[in-house]
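Single chain ahead, written as C-alpha cells, the form predicted on its own.
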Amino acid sequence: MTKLRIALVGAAGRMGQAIADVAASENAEIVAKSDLGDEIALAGAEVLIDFSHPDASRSICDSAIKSKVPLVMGTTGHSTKQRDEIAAAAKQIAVVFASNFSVGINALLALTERAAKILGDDFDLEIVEVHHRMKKDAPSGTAKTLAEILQRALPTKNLRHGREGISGEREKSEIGIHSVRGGDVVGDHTVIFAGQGERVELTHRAGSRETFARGALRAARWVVGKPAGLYDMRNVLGL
C-alpha cells in the first residue's frame, strides 16, 4: 500500500492534531498544513482533509476544484448556504462530508433508521447529545444527522430545542434535541425511543479522537480516484 499525501486543513485544532498524530499508523503523510485553508498548498497532495471553521468551506472547496483533489470534511455548524456550496463543489470533484467519521457512530445512524421504521408514531423521540465544554456549535453534526434520519423516516415530525417553563404537555410530532456541554467530554450520543410502558436507547459514546480520525484517514484513502460526487461515511463503509 502506497503512503497517502494528505494537505491538511485545521491542523491546529483537536481533530487536526488528532490526524497528524495516527498518520504515521495509516500509512499516511502529512504533506501540507494550514490553520484555515486560506494559504494551503496542494502540490503533491492526493486529498485534503478540512477539519477547521464552517466560514472557510468556500476557499477549500475553491482550492480542491483548482487543483483538482478530493475533498474530506469533517467540521461541523454549516450554513445552509455554505452546504449548498459544498454541494456545488461535488458536481466537480469528490467530497466525503460527513458530521462523524467514527465506524461505532455510521452503525448509530444506520440502527436509528432502522428502528425509526419499526417502532414508528407509537414512540416519542428525543436525540441528547454531550460534548466538551470548548465545542462552539450545538446541537451537533451528528445530533442533527440523527434528527435528519429521523424526519426521513417519519417526516410528520418537527424539530423541538430544548423546552423551558411551562412548555405544556408533549406533542407526538415532536424530535427534542437536547445539547449538554461540560468538561473533556469528547462526544456522547443517544437516540431515545419512549414508548407507554417500554424505552428503547440507542447510544455511542467515543472516549478518544483517535477513533474520528482514524475514520477521517479511512474516507480520505477511499475517496481518491472517486468519480466527482457527494458522499458520506455510509458511501466510505459500505452501508
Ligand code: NAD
Given for the second form:
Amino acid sequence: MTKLRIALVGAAGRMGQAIADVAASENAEIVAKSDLGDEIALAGAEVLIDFSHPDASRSICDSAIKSKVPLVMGTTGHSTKQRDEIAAAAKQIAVVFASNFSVGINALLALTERAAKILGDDFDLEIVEVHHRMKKDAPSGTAKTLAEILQRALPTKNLRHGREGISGEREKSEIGIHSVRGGDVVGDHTVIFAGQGERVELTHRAGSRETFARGALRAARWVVGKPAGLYDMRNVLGL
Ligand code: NAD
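Alt. form predicted in complex with the named molecule, vs. the form predicted on its own above:
Okay, now the whole complex, with that chain kicking things off.
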C-alpha cells in the first residue's frame, strides 16, 4: 500500500489533531494543512480532507475543483445553500460527504432503517444525541442523517426539535429530536421506538475521535481515482 498524501483543513481542531495522530499508522502523510483563514496549497496532495466549519466549504470546494483533487468532507452543520454547493462541486470532482465516519454509526444507520420498516407507524420515534460542550451545531449531523432515514422510511413523519411548556399531547406524526451538550462526550446517538407496552432503543456511543479519523482516512484512500460524484460512507464501506 503506497503512502496516501493528504491535505487537511481544520488541522488545529480536535478532528484535525485526531487525523494527525493516526495518519502514520494508516500509511498516510499530511503534505499540506490549513486552519482558520489560511489558504491551502494542494500541489502534491492526492486528496483533501476537511474537518473545519461550514463557512469554509465554498472555498474548499473551489480549491479542490481547481486542483482536480477529490474531497472528503467531514464538517457538519451546513445550510441548505452550502449543501447545494457541495452537491454542485460533486459534479466536477469525487466528494465523500458523511456526517459520521465511524463504522459502528453506519451499522446504526442501517439498523435504524430496518427497525423503522419493521415497527412502522405504530411506534413513536425520538432521536437523542449527546455531545461535548464545545460542539457548535445542533442537532448533530448524524442525528439529522438518522432523521432523514426515518423520514424516508416513513414519509408522513415531521421533525419536532425539543419540547417546552404546555407542549400538548405527542402527535403521531412527530419525530422528536433532542440535543444534549456537556463535558467531553465524543458523541452518543440513540433512536427510540416507543410503542404500547414496549420500547426499542438503538444506541451508538463513540469513545474517542480515533474512529472518525480512521474512517475519514479510509474514505480518503477509497475516493482517490473515483469519478466525479457525491458519495457517502455507505459507498466507502460497500454497504
Ligand atoms: P474544532 O472546533 O475542534 O475544530 C475546527 C477547526 O477548524 C478549528 O481549528 C478552527 O480554527 C478551524 N476553522 C474554523 N473555521 C474555519 C474556516 N473558515 N476555515 C478553515 N478552518 C476553520 O471542531 P472539531 O470537533 O474538530 O469538528 C470539526 C467539524 O467536524 C465539526 O463540524 C464537527 O461537527 C465535525 N465532525 C464530524 C465528524 C464525522 O465523522 N463526520 C466527527 C467529528 C466531528
